[in-house]
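Okay, so here's just one chain, in structure tokens, the form predicted on its own.
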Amino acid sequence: MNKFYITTPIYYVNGKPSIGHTYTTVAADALARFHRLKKEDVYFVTGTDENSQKNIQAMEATGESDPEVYLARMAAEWKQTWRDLDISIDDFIRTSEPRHLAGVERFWNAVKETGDIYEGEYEGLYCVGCEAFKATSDLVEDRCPLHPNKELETLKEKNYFFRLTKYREELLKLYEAGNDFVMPESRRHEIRNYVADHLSDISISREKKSVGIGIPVPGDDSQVIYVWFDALINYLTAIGYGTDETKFEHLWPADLHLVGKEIIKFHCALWPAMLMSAAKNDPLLREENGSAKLPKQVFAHGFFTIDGQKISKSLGNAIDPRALVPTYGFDAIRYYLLREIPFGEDGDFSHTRLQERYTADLANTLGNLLNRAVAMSRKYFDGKVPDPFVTQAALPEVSGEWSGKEGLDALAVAVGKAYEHTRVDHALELIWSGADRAHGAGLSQANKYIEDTQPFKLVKENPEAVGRILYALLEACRWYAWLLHPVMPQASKQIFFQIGLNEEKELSERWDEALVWGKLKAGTPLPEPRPLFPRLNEEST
């Protein structure tokens, strides 16, 4: 069985989940389920991101004074929004937690054999916002382009640092080796372009004493490991690296990591040489050829506004995504992240485009798509899915007919490759609209089939035609169905039960073994229709 090992970032505990957390979790849901699909071994992380100052900032801003209490309440508060949500994650790691500093020494003392880790003293400007150390190239007018309303801290302090530019040719070919390391593309030139042109040395502890948090330095108390060095080990100790080699050995090198791209150099650049280094050092993380075992694709998609307007607490505007899910159900919050942001460019999340998405897509074209279908076996067929092989009763000819059998195996090629290649928006816009005009089986050719062929009017002279017409519809929902379910899986099961078949039992097989034509039985009971996305109330919008 192939394996597909996906993460997210781990994310800060000063805040709540907003909607921008959310559409990176949704996503990497998303492809997840789809590899669940095609049963592969797929395993999915999430976790928090708790040795950092701004957590610490966080807590004393809430009159808080033990950090242990209040990481624990937030990782709780993350772990529990997933699952409101129902994020299929697999595990959910804390940096706080033993296995996770078990694989930082580890790691640590790996890299520090060879020889990349050494002493000198930083000085410079730190953005707490970013939990980044600053080059003046970095700035803009003097201020952190990402938190300008923060104030830049000036540190001196004796660390221990790493050594990046060591690792300058050896990324510039990783980055070059056309492996898609990095996507999508436009950030791949931006970190090639880092790596060859401003690539530096980084310091990699903090004085324990200025920051009150974080893991020891192995061997120096007074130190603790800066937070991105230890964060990014997360996808490593998630997996059992230091605790589990078994597992670790079969999960690892990483599939996908999905991250925001204000944070590509940390993934994209240090990752990579981190690994590299740690990797002379321990067999775990050694290709037989002795090269290091890297992540295999990091994708970065854009930034995330609201309304045109940055994500800020001090605005006000953060979006418990939760507080939306009794308005719309949270399968159509989904559908709207993944469609209305083109995967890797920068998206704006607007109440305006979320309620049309609602109305026009799901509600007028694949819930009218569905109800009408059902509605009309039901009435014409007592109750029942039509027998298409009863005749070969010809069917009417319309203009631009909906192309059926041919056009939906078209389709499911045409999704699959989106979906393997990240592009889960190209995945939703192909259902809606079909892989090709030469294969129009997309939602919007099925809605105008039934407007051209109208069964309604045509099954008092050609009841066994209009049988044809049905079956073709409703089995055209069961694949649906399938094409939908890693984006909106509760509208999936809905589908499949309003067509009459069991959701468990139907999605027991494997993706290209379900996705052939006539699988759905003739003859098989049809209950009462009902809204597979009911009407917004205005009030509540």
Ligand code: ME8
Second form
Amino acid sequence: MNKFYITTPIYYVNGKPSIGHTYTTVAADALARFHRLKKEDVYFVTGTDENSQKNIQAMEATGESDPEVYLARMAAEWKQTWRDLDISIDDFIRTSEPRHLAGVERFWNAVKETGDIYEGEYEGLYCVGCEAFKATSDLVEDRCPLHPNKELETLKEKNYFFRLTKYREELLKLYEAGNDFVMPESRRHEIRNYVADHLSDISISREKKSVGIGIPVPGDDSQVIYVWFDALINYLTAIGYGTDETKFEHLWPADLHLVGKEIIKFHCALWPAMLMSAAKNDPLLREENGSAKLPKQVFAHGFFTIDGQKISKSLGNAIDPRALVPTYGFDAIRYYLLREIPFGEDGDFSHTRLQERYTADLANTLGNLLNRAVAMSRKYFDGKVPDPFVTQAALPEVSGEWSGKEGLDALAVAVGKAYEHTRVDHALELIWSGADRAHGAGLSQANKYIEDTQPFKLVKENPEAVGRILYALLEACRWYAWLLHPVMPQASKQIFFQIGLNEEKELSERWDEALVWGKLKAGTPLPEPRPLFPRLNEEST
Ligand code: ME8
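Moving on from the form predicted on its own, kindly provide the form predicted together with this ligand as a structure.
Let us now look at the entire complex, which starts with that chain.
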């Protein structure tokens, strides 16, 4: 059985999850669910990045003084948010957990043994917002462009350094064309340029007395490990590195690290270089031929703004995703986030667009199709799925194309490929596609088929043909429930229910076995239809 290990960044707990964090997590969830439909052995991890100064500053701003209590409360809040949004995580890692500390220590020692850690003095600037050291070339008007309101710290400290530059050539090889280590391609160019022209060794510790939080450097109590060096290792410790070798060997390397575009230097340069270094002294991290076992891909998506503005605490515009659930339900939020912007590009979150998509795509297109197919079948065929083979009556001529079986076959292949390539936005676009598509089996086309054939008029003169039309539509709804499940698990369950199927039974099949035309049985009783996406109440929006 293929395994599929997928991660999100572990998030700082200096605030609650926003729409931005939700975007990454929901996308990862959709991909994890897709791979589960293929019956792969999926492991999906998210978590919290706790050994960070910015968490401590946030704690102090709330008037609290016990980091352990604060971090535990916040981690619980993040975990609960993902539960509330039906995120199907297999594990949630906190970097304050003993299992993480054990792995970090092992990893540090391996890198040290390779000879890639040396003592030096760091003199320069540090942005707590990014938790990163800054060169003057990184600044805009003497400030961090990502955190222009934060004062930069001026540091002059004795630190441990990592020989990042030693791995320049190996990294450049990793980014070569044909190797999809960094996706999308535009990010690969960006990181290649950075590594080729700007890479320098990096400080990987801080003086304990100046930061107040962090994992102690093994063998030197006066220093703590730099938070990014510790945080990246979560991808190993979450699956047993340092605590459960069997599990680790089964799951590592990661198949996909999903991240936002602002943290690619850490994920696409520092992280593989750290692994290359540690692998030289840790057999768990290398292939039999001696090369490091590296993650297969880092996919960096774009950034959401809200109504055109950067999401920021100081602007007070961060939206708690849970606040939207009572109005829209979480499937609609998931759909909107993943459909609205091409995966990899930036985009804007707007309430108006969310409402428009809810009404046009979900209520009017998907909801209506299901409702009409079920209601007509119940009315004309005794409350049951009609039998399409009752007669060989020719289907009526229709304008446009609705090829049912062949169309859906092609659609499922294309949608599968889109999920496979992390293009959830493409998958959704295909599912909603209409007459303009080569294979007219998307939702818009299915609706058009009803308009073209007018079963409600045809039923008097040719009920057999109507039986075939309605069967095709109900069976198509079964396919849509499968294709949509990764993004909209609740709607998918409802669709199965409304066409007389049991979700659990249906999903026990494998994607390619289930997506075979004609599996919906004629005569299946259809329950009373209910709107899948009820109209939005103006007052609530
Ligand atoms: O960077 N649009 O944590 P973080 C899209 N702890 N995605 C967004 C977003 C937005 N407006 N805002 C946040 C860290 N994200 C480190 C990571 S990993 C070893 C350590 C998402 O809390 C996006 O995935 O600042 C981004 O990369 C991540 O949240 C940053 O979360």
